[in-house]
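Next comes just one chain, in structure tokens: the form predicted alone.
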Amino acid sequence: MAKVIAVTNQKGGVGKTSTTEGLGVCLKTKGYRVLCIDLDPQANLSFSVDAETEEFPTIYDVIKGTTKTLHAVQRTPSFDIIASNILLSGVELEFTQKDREFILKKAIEPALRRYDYILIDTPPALSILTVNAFTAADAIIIPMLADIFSLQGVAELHETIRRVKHRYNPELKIQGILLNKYNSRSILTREVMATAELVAEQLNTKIFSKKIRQGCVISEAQANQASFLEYAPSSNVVKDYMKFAEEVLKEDENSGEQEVV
């Protein structure tokens, strides 16, 4: 049975898509069956892995009910993906029925036994799409930069997560906060870290011990629609993502949520 992880932060530019892609690629490399769902109308994750977004069914078609979930899965060198496109931006107005918060949860049910991990890349806004991701997820990973604006974004997630846990998904947990573009020599980074620890404590979670260092490798690989493990396998950033994936796996194995493949 798949573990479902939503990667989220209401602030854009914090490495949300890179985190989803990085974790997905590394988990697949370690032998796990991985499905990523691009729930962002901007479709950056879909572009990064060269998924088809116009002539192939997307997550919009799945949640609308016009395509079966497994028929929308595309296989890429990085991982399996259900892509997105701009049509997803109309969901807020289009889906107004009762229990609309459970649309994604019901949609991914056919995939739960096909995969070990399902990763959801959420939009940078607290919309009905984000609520659907939280309702469907077992856990949340929050990427952020070591700056005050990212910190504010993390803090503002608290109320949405609390509401979803209370109304729709009482088992939802925050697995941790991941620091991206990390520079341990920066004074600002050290100052923000102290506050981030307090925020993590308020959210009843932690900051992952592995931080993702600064580097342009991921952006370059995404621009070339290439797997970053093939693009620059020896780079510090790639090594960091691999260690981060190992940290996630170790926690899941210790909690009994995943078995080693």
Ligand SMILES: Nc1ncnc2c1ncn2[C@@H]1O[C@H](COP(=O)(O)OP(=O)(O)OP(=O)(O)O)[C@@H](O)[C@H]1O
Given for the second form:
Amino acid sequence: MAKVIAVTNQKGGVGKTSTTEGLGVCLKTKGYRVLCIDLDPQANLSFSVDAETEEFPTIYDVIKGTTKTLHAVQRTPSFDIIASNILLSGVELEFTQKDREFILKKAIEPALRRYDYILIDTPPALSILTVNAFTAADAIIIPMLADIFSLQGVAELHETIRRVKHRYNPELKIQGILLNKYNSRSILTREVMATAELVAEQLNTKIFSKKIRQGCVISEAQANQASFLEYAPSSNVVKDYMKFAEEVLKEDENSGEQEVV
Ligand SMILES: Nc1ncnc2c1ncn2[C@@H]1O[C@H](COP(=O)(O)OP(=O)(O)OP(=O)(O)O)[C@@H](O)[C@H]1O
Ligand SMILES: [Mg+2]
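What about the form predicted together with this ligand, after the form predicted alone?
First the chain shown before, then all remaining chains and molecules of the complex.
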């Protein structure tokens, strides 16, 4: 059965999409079966891996019930993906029925046995889409910029996670905070680490020991719609995501959630 991980933070531009992509590519390279779901109407992840968002069914069609889940899966050199489409931005108004928090959870059921990991890239908002991702997930990973503004919005994020856990998904856990664009040589690092520790404490979670360094290859690879691994296999960012993937795998093995392949 797949482990479902939602990559989330309602702050924009912190590395949710890059982390979904980086973790997804690294897990796939290590031999795991990976499906990524682009749940952001901006469709950045879909663009990055050159997935079709207009002429092929997307997650919008799946949650609307007009396409079967597995019929919306596209194969890419990076990983399998269910792409997004701008229509997804209307979900808030379109889906008003009871149990609307469970739409994604039900939708991904047919994929659970086919994959080892299902990674969900969420939009920068605490919307019904994000709540659906939290309801469907086993775990949450929170990318966070290593800066002093990162505390902003943490209380709201915590409240949303607590509410989902309480009402819809008691097993949900916050696996950890991933520091992104980390610069160990910055003179701000000590303050930043203190902030990050504070956030982790508030969320009752930990900071992953592996951090992602700043590296322009991420945006270059995304702009070229190429996988990080192929674009710059020996870059620091790729090394960092590979080590981060190993940390996640190790934790999952220890907790018996994922068998080694
Ligand atoms: N470690 C890094 N080093 C350098 N640039 C990075 C790094 N991580 C992400 N970026 C760049 O920062 C920008 C924001 O990253 P990304 O799109 O992954 O964030 P996001 O949280 O998904 O944003 P949004 O909230 O808009 O969905 C992108 O241009 C990306 O290429
Ligand atoms: Mg994004």
